[in-house]
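Have a look below at one chain only, the form predicted alone, in structure tokens format.
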Amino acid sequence: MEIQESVPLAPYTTFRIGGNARWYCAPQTSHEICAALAWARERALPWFALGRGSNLLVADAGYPGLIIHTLGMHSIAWEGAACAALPEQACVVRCGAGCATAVLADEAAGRGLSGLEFAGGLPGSIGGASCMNARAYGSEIADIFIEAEVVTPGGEIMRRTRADMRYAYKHSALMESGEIACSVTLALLCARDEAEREMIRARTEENRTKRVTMGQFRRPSAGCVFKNDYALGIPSGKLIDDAGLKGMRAGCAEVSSEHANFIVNHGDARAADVRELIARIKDIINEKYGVMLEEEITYLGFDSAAPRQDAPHRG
């Protein structure tokens, strides 16, 4: 595994923003994860273990550690039932953490399998999903998490259960350990019938097709940039337009049109207008309605919100 030095990292991300990796690598194993962190660990680097980049705003400034690239990691293998506690007609897939997710629904919708629907189009990786619980009408990764193999930020490698993810919204037990996501099994429940099978197909592209609709992928974005307040019950998009926010601008970051959770890159998009827009939305939103908006975006190579040494996979 080579270790590359000053790597771009914004051809990396959704936002198409950001500056230089200090130091990259793209590990192929979990064994060669342990080595990327071993390495790190002889010269005192802060690490990140990056996905498809997606939920990520890495600074102009870039990042002065090593970043651990999984986008190689991307095996997916088909299998039965794995164990007596899941139901006859679950099928098992075993996958890398770097697969995307959305080729991941896709393969699924075709083979009849059903659990993965609402991840129709969704970007990112399956080992971010996994790692943040990604969620979308309805529906969760933690609803059909078996296990993850990870890497320890000390370079062990172990397996984590459902239990042991501890899930909640949009988080995961590996959010705070900073174990990194080698590959994720999942159970799917099989089609009992061609009208079945149909009506997962129809789901899942659906759900891709709204994605689409609402401009997820005109331009560049790291998607949803505020969590929903549930408690509250009124989503943050939602707020953000009634005040009416749509079509504010950063630089050449703009809240999008269409959809006013989004925050778009006009093309020459900086990390720092990006901020300086969410500061933006933060501040009018808690004083409109005195509700104050939390980022389910990750920052990366800031110094004011810089992750910890031990970084979770994300996107």
Ligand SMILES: Cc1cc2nc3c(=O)[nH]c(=O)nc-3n(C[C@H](O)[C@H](O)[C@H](O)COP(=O)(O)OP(=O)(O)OC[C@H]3O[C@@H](n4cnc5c(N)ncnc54)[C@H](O)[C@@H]3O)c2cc1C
Second form
Amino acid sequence: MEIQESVPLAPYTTFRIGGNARWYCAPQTSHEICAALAWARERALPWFALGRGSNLLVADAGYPGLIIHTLGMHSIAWEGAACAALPEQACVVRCGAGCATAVLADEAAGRGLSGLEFAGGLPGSIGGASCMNARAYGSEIADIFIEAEVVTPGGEIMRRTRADMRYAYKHSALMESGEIACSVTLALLCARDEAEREMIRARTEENRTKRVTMGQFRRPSAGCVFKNDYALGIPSGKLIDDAGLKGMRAGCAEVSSEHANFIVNHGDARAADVRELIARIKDIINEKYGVMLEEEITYLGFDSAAPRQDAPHRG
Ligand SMILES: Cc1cc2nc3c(=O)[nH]c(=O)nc-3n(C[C@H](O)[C@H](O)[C@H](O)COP(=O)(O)OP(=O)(O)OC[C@H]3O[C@@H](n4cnc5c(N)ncnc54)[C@H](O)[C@@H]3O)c2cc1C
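Can I have the other form now, the form predicted in complex with the named molecule, not the form predicted alone?
Then the entire complex follows, led off by the chain already shown.
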């Protein structure tokens, strides 16, 4: 596995923002991830697991450590796919962490397997979705997660069950441990008949279409910037919308006029613009409603509010 120097990260993010990775590699196997971590440890470099960059803001100055990009780990293995004759039997799918979640959702729907309909059109990788407990339309990855093969920061290959993951709203144990998921195993349910198969396909497609209709892909973004505060009971996007902040700009970054919890890149936005906008939104919402919004997006390469893996000598 080649370790490259000075690789632009913006093309690997849905925001299309950010500088270069000082070091970059794209492992194909868990053993290559171990080797990458050992390489970083030997040089006392920080490292970061990158999926499909759909929940990420990379600093304009880039990242001084090693990016471990799971993009090439996209195998999908269906087990029990012949179980259509056995109603309600679970089908297990094992996929590489870099596998695109929306592709997996489509393949599952094509096979008449239920459980991933919520992920129709959901950007990102299954590794990222499992790490962040991605959710949509009332379902989340935790609902179907069985286990993951992970590499620990110390370089051990381990299995993590659903209980190990300690799933909560937009949270998993991986966010604290810094372990890298190499593959993820999910449980899906086989359709009992053609009508059910059709319903699974229709729901998956409907969820994708909703995203397109809502304009989610019209401009580069990282999806929702802020988590929702379920205790408060008002979505963060509604707070931002009610405060009249849609369309507020900093440089080429703008609070989306379609979805107030999205910040969009009008072409040339810098990470500094996005950060400025985020700070302004937080101040205004706190002043107006006494609510401190919490970021959902991950920061990479910033001095402050550094992400969990942005520190040398993990493990
Ligand atoms: C238009 C749009 C709509 C979106 N809608 C939703 C939505 O409805 N619901 C939702 O939950 N999210 C949504 N998102 C955010 C994003 O798609 C998901 O959170 C996605 O699951 C992130 O996966 P990723 O591979 O892109 O992760 P990345 O952005 O690459 O990384 C995010 C975090 O996950 C970690 N990570 C990535 N891969 C691994 C791995 N293999 N092992 C360990 N850690 C890893 C990274 O280190 C980082 O901390 C949206 C984003 C966009 C752009």
